[in-house]
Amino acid sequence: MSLKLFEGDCLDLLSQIPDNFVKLVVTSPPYNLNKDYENKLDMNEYISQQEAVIKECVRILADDGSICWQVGNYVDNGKIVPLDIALYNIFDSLGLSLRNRIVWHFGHGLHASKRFSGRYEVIMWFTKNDEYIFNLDPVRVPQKYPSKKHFKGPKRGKLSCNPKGKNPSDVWDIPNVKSNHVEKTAHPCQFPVELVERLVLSLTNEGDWVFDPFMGVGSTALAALIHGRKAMGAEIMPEYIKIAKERILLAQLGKLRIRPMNRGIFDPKNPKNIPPKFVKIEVEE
């Protein structure tokens, strides 16, 4: 089995898998703003079952393994409280180290009057030790300047850049899924499949499971299939996990269309781009 979809709260899937078992787990929680598929909580309500699920994420989480958490803002009247920062905490008494607080910087959302529009939200990146999987090669991007070359010393004339090109950095410039992203389902807050192929190719191998504890429409399910690992979440809304098995059945007959990683932003000046690709995946019963 290279796949399993839950229909139900995530907990009651998490209590069926095994300690250690999932090399990654990656999701995007509910933000606590009341939309369709959550109630809104008191705020210590709120990080108490976010903590809950964190909790049970740990446990399954393999020893090498890598919890990525991508959360926005909380806004209350106006007032905003960073995700990242209320949630830290529970991680850190957990015993797990961050390695990156990694940036997602997109250019289009809701437009506020009273403060600065809101561009970026944050993937908090954790492992539970120092000895964990990390490949960059398969994410790098194209260098700035290919053709440099040393100018003195002993490695004159040779590149002074790396030719697979360079770290991508921890500020992420992807475009979120808005009305006319090719991705595009009935979620509001969708997951951006490139956004998630990233972390799946650097922090795991081909063969490992990659869990999502609030799967949504199965971007996370996608991203991992679509690189030769193995896919497991829950979602709690049946909607979604309808339309996540219709994406993942478009994938298996080769007609889901994703935006490519390496595609850049879109610039007027010079529209040419790489335009969106069909993916096919397998997966084993």
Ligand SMILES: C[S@@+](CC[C@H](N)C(=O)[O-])C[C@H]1O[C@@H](n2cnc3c(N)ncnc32)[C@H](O)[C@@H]1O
Given for the second form:
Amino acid sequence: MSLKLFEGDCLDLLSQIPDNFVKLVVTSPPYNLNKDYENKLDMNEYISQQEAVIKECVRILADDGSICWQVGNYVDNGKIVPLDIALYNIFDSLGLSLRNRIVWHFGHGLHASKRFSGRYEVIMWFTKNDEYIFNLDPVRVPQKYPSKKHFKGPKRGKLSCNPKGKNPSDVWDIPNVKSNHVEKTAHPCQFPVELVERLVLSLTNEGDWVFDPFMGVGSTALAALIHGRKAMGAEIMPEYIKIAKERILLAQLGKLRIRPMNRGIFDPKNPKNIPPKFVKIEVEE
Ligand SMILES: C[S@@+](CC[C@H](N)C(=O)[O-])C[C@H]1O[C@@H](n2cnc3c(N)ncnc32)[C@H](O)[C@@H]1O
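For the form predicted together with this ligand instead of the form predicted on its own, what are the coordinates?
The complete assembly is shown below, putting the previous chain first.
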């Protein structure tokens, strides 16, 4: 079996998963903003609910695995609470190590009038141990000056940068899924698949399980299956899990379009770019 989609509360699915079972947990939890799929809670209650899920995710995580918790701000009457700050201590107290606080920068969102418009969110990447999977080559990005050479010393005349590309750094410029994005569904805040692809490729190997407790319309599952990993996730809203299943079925038929990982950011001065691509996945029963 390479896919398990669970309709219901993620804690119910988590209770069925053995210890040390998954290599990567990647998720974007509710932000306590009173969206269709959540009730705005007192902040302490929200944090306790998150703590219960995080504890279970740590339990099911393999010793060389990673947890990526993608969050933005909780906003209350114009006052912001960055959720990575609010949640960091939970991971720290469970003995996890923060490896990167990745800044995901995007171009579109609400226009604020009493503060600067928010155009980034973060991914906290934690590992359970010091020995963890980290594959840099599959996620390298093109060098700025690929033909630059050493101009003196024993390496004079040889390429000074890695021809496979450079480390993508901890600031990722990836468009968020707004109305004209090729992956847009009815979900109000879905992941772009390419954001999860970068995590899947660098933090797991083929055949590993990738888990998303707050799966929405299945973007994490798609990113995992596209790259030959296994995918498991929970979603409490039936309409979103239905869309997740439809997207996966389309991808099995080779009819789902996603934004390619190597597509540049839209530049009105140079509108020609790599077009969206169809993906094809295989799901083992
Ligand atoms: C920020 S969205 C995640 C969207 C997802 N990353 C995607 O690409 O579609 C959070 C999701 O968690 C779901 N959710 C909220 N509480 C849940 C729970 N206790 N168990 C499972 N899913 C839950 C919501 O319905 C919502 O779809």
